[in-house]
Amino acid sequence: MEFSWPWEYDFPPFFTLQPNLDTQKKQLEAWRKLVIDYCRHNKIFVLDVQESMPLFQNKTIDRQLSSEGIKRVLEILQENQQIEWCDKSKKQCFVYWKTPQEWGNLIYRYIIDKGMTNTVCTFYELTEGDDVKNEEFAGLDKSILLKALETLEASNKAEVIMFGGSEGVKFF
């Protein structure tokens, strides 16, 4: 299924930070929603802000958001706890259309529904295995998976373990 761009994406002023603060606030909110929807649709868990992305440039109307505009959008996403920087240089960030706790709860609900408590699963099985290919968490970035599993550890629902060079998790 192809991504459905919002109407603003074909509106040239959308790609220029608006000087009126009320208008800019609405514009940045539309960008925040667009980034989250785009990343969810395309299962983008880590956003590389150095990389050229169709998200911030519309070739059809020959417009692209300035680096200052991208910076402001990312600030709004961070204020809403929807991104977390991976590095101090702010070149990559985790994108959270679900928080790590929400991912953890989703995975744990799957484990309960499948009767898999008191079992051990590898990280691969949880994100790439045949049994999970239709689950929302299929393909989940390993770093975000680990953050999600840590939320389950904190509530004594799981324990992350290392075995034979592989990472896994035991569910309780």
Second form
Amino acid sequence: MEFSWPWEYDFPPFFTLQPNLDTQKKQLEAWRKLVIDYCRHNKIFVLDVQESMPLFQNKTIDRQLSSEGIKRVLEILQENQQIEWCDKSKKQCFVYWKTPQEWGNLIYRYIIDKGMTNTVCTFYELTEGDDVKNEEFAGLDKSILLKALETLEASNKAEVIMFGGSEGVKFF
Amino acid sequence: MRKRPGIGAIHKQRVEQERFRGKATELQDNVFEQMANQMEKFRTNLENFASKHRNEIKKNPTFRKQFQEMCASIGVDPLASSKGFWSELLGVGDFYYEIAVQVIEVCMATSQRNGGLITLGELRQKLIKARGKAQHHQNISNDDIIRAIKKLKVLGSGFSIISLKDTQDSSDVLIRSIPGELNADHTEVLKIAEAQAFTTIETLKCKLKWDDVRCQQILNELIRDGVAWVDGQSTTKTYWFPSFFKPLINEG
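Form predicted on its own done, so how does the form predicted together with the partner chain look?
In what comes next, the whole complex appears, and the chain from above leads the way.
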């Protein structure tokens, strides 16, 4: 299904950081929502800031958000804990349209439903296997999966295991 | 030798004055009584007329408007009636009060985007959509909406009506739902920006014969009010108005 862009995306001033601070607040909030909705729709788990994405520009109206603007948008996202920088260089970030906690809960519920507690699954099985094809967490980025499993570990619902060079997890 | 006016004479004079005053008051009272009777008659006739043509008034916005105008011409304002004239007539909670509440809802829902400035056309479109499925849905006209808003204004709610063109019927009417008057200069700029939802200083200078400073000042005020946004990536700085921006208006 085609992503449905919000009205702001076709509004040229949306790509200029607004001088009126109240308006700017509305603008950044709209950008925040757009980034999250876009990533959710396209199952983007990691955002690369440098890459010129259709997200921060609209070729149809020939407008592009400046790097200062992009920086501000990412700041807002970080304040909302909806992104997390992959490293200090701030070139890439994880996008949490679902938080690691929410991913953890989703996966755990799936495991319970399938009666798969006390068995070991590989990470591959959890995110790429045929069985999970229709699940929301299919294709989940491995780093985020790990964070998700860590939240489950904290509540004693899972344990990450290394066996024979692969990573796996046992659920309780 | 002429007698100077004595106390008696003054007293007499006073009594006569009182009598005249009394007569005048009596006359006034009579006239007023006659007028009051006439008004009662008018009112009764009006209510009879309204009853008889109840369906027409309910269904037909043009007829409804003419009825209102007729009321106004004989000095009767059904909107001010405490008996709930319209609710009795149309059989729905106060018709205009209802519209007024819905107007507030639409304005609140959209003011984030348009800075509290909405065209009458978009307002009507959204009202009709919101009312759509209701059993007592009638055709509401621009006139109905304006009357409802005027009712709000009487309550001091911070609503104001801005006409971009001279005709009342025209859809070139803006409703401001945030307090803060837009003055004549602001309105001039809005008139020009309406067609394409944007304008530039050059255009304003050309059409209004203002100088740079005045143009910039008025535009800055519109930006400060949250009604205008700036586009810094056009050849010359462009000033946009979400209130007139079609894709926003047609959305939801």
